[in-house]
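First comes one chain, alone, set out as structure tokens in the form predicted on its own.
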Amino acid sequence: MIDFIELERIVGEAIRSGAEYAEVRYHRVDGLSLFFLNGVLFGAYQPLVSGVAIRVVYSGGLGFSSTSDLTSEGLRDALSRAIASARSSSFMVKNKVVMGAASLGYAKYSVLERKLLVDMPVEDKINSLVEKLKSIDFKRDPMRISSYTLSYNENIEYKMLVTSDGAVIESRVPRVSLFYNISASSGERRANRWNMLAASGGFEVVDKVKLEEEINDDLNSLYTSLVKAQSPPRGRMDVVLGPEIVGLAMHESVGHPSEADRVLGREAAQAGLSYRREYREPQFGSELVTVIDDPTIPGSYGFYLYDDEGVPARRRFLINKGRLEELLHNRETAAVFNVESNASARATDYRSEPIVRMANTYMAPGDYTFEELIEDVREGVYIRKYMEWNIDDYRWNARYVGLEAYIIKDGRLGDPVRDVVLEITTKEFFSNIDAIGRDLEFSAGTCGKGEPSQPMPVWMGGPHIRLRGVRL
């Protein structure tokens, strides 16, 4: 373990050799995994990593350094090892990095631990597993299911961070995820349903998330689909769509080409770009689109009161009205578009360093129910859950694929229809939105993102939406 003494004194150093910003964070991050394969404890391994990042400006050139040595000698080698990259790299960059200006917290903040990760055995959380999927019934015949998978994994995410300018934050954020995959079949016809269920806190979140109800549902969703769905219709209509889609395009089309790092080019290679780069009209889409991104939702999967720079977090409009708002931002980039960071720096664990990410990021509800939204439709197909999708490197072209759909007719639900398939693009699918549901539902996933790859935890969300006219 280390103290603030010593992250304050290297800070120290780092200044004193001429740095004209440091950052200091000690990072830790203690795991459980589980693997089951057909109800059965396959695998189990207790992850642990832990260690310091240190990142410093120097002559205007960023340089980077982790370590797990936290003796005081390590913990100079990797300073001396930033500050040389920082001086050599000064030297080639065009524009000279600046750590903008910010709101800085000193703060201390945990989650709460209803039932606590550390003081409950291993064999009880695997006995509690074991017991949940034993009374699931995976039998829906004619359909068969030739294997199902369930991952438990648990992170204690501790941190210290310390930088030149005046931030002191101390960390302690406990999150629990459940991540499962079904395989089905019936005669000649195979389909795939994966789910994760997540959120901060302690083992009480496997309750909380429920997830013997989205097990049983899914494979409902899978029966509904191999079973009894028949072809779906063609050509251009009304097309409602359930939160875990509008949650999906939420993140992929709106919080991804929003990063600012995107939209200045430099996740390229790794990661695609952003239609932001060239889109220059503010009004997007219709005025009744909000999204934000939000890491301070209570219980949220992507939860933090401070990034990885000591900025307090907020939420952040991306979308206000149908008209293209913020980007988000770390430190560095806020200050090339001339504003402040809105906390959107997180790096996944001390081997890296903090670049710009979401956290929970969704579209703001309405005023419509469910039955208001299909009422009116004359000849159209709901899709409540997606089978796969795809999206172009600029964000713009975008293909979801439904799992579960079913048609509507003169403001009825109908038949269940199967594989359809919805390619839009990101300025039509705004667009064509003239209602929103008034409920808000949220999935969660693990973001990906950076070179090296850093996972990171989000939530997704949004209501039920209906999309006049579009292409089926």
Given for the second form:
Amino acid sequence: MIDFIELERIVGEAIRSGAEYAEVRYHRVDGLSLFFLNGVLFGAYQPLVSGVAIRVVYSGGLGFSSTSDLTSEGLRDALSRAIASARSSSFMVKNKVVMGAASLGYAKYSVLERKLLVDMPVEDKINSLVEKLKSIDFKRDPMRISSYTLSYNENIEYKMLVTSDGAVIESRVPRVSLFYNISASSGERRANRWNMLAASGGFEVVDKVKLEEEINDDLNSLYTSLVKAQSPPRGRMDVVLGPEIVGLAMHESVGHPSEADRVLGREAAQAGLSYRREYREPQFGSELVTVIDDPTIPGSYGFYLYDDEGVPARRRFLINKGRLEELLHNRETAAVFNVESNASARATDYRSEPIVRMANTYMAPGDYTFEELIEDVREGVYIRKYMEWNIDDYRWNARYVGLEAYIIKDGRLGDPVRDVVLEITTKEFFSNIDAIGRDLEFSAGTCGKGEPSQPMPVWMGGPHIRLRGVRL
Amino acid sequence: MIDPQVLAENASRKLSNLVDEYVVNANIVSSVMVKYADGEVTVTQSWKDYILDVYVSKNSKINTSTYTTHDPIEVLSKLPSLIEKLTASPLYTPLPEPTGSPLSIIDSRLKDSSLSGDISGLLGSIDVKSYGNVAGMIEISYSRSHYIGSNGLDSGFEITEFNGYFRVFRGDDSGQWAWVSTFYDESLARGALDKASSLAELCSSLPKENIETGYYRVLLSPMVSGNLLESVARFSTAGSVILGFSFLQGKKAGDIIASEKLTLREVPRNNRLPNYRGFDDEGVATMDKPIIERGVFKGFLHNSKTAKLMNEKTTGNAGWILPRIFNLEVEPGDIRESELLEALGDGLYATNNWYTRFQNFLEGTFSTVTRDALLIVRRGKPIACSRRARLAGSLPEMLSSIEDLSRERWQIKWWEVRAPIILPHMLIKKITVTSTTL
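Can I have the other form now, the form predicted together with the partner chain, not the form predicted on its own?
Once more the chain from above appears, this time first in line as the rest of the complex follows.
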């Protein structure tokens, strides 16, 4: 086990070697996954990923190295590779990298577990999950279930961070996620529904996320889609969207394009660019809309109190009353924009450089009840859940395909419809919102970004919302 | 440096009396990646990882682990107590006899530079800056693996890899291209830069036009067809079928699932591609084999566990719990690349895509978003460029709608094509394209 003294030593050696900035992170992720097929455990997986990441700025060039070899020789080699990488970068930069000034933390924090993951016997975890699955009635005649799978995943993320300009952070965040897929058919029609439920905390998360209720609800959605739903109406009409789709849209259409590295073109060849490179009108959408990214929500899947550059986390207002506001920054992008970092640097593991990421992105709730949202619609569709989505690499044109959706006629919910496709620009989406529900629900996700890819735990949330006159 | 063979032997000794069966894979991976944006280097990254992958079984209970840590041997002692507490797996079957021999492919330039982290000599001659506004990355890597198993497996191999991709911008227009190889060849990187640059310039020189939603003849570049055919290959693994993630569920060998123009092969023994290997994770000899041959489905990819479950034979594609794909190859077609637009006639040439998502895995319905140059072609000539549109359809329909493929092939791997693949351009008779706003 490595300690802070060793990390401080590496930082000191980096600075003595001529680096302008050095950051050393010990990062350990202990995991356990259990895989169930049709209610029966079919395998387990136990990853342990631990090592040291070193990042240095040398003559304006940025270098990163990592190693799982924690011997003196291994750490020396990693430092020399980081400096060599930064030096080689420095010969090929026009704009020198600067890590922007920030109020840095000297802190230790951890997320407490009511049911300790390390103490709870694995057989108790298995039994608890099997019992939950057994309690679910999968029968929905004439729908047939061809298979269902569940994976239980826990990981305990432990980090020690030291930077050359004074950050010292120790953190421990346990997380639990459940991912399931149900494959169903009715006659010639087949469909599947996957879902992820997750939060930070101990094994109590399994109860908190209400696995049985969620699966039951998804079985009902599949039944509705496969057995009862008809073809959807087409044309321009009002649409009410459920929190699941609203949360996803906040992540995809607001969160990603607000990442400052994407705005600067650093992700141009991978996850793409952002409409916020060009969009200059501050009033972006309805004044009703406020979109926030907040890493500090207790129990959230994207929870942290200090980012991986040692900056204290806070709420970020990405859209405030319809106006585009903050970008998500790490210290490097903050320096370019001449602002202070808002603590968005996250790294998946010791092999990953900290890059700009979201945490928990959501639309702030309004004051409508669900009934009020519906009663004012003469002709429209309510889309409750989605089964497919994508968006272009400027984050401008998105597509959502409904799994469970209903006709709205004269202010009342009507028959279910299937395969409703909403293709809409981000601008149209936010401009056409005329009412926002007072509810707020979060969904869990694993956000993808970076090269090499860095999967990152996030929450996405929102209330029910109403869009007027959009094309289906 | 820790020797993977020594690490594997230590792990093997630790496990041999504690479990019924085991396989360990000790792996050292050294790699360097240079990332570019706006024509300059944004970061250079260097990794050196010691990874120990472990499979154990006891009383038909199975567990796998990955230890990327300083002292994996110490952690191994926790395994027996964990496995005792599991329940018997319905997938369990005894490890098969090892039948494969090791295959290695090493380019010493890639090996030396990956290990030292010094890439200045190797990549210095690739003049990325001269292409203007370029984003992308170049990666070199070296890995050495050693497997030891209770089934008698005791074998190791080494691989080097050179891959990358570039996206070149000309104003608001762009082109992107990728490459992968087991050898260092700077012409691959320059070729990708040239290709991306020429697509960006072509798009830039053309008027911009929005695409009307409707059915189109579409020419898919290897970047796009690689993305979609990789999905087809993944759906052909028995694991995808068992877990309910495959439109091939219910299909059997001999079923016609594609145009007779398509032959898609899984090729672990192609030494131009970096997942080149002589045996799979169970020690079974790998083999190059068709997944689809002239439109006919040739069967699912298996490890010994899924093979037993489906009463078939392993295809040398283990994965300890579920099978996996190594490398892919698509047989060439008849059209010269220089004649592709003429063969397309009236239609669209999609040069790149991303964000493929499945609306329904069991029916294979999907949509994917084009990015970079999307050329509108009339009478065989590009007459306009549209930046983005969405291709939507079903994989079964798209496979049946393949009209022809190009003679020339490309070796592709990038963010949206994870399995290394050699493949040509692919001409699709009809697919739905929906308009997006410029």
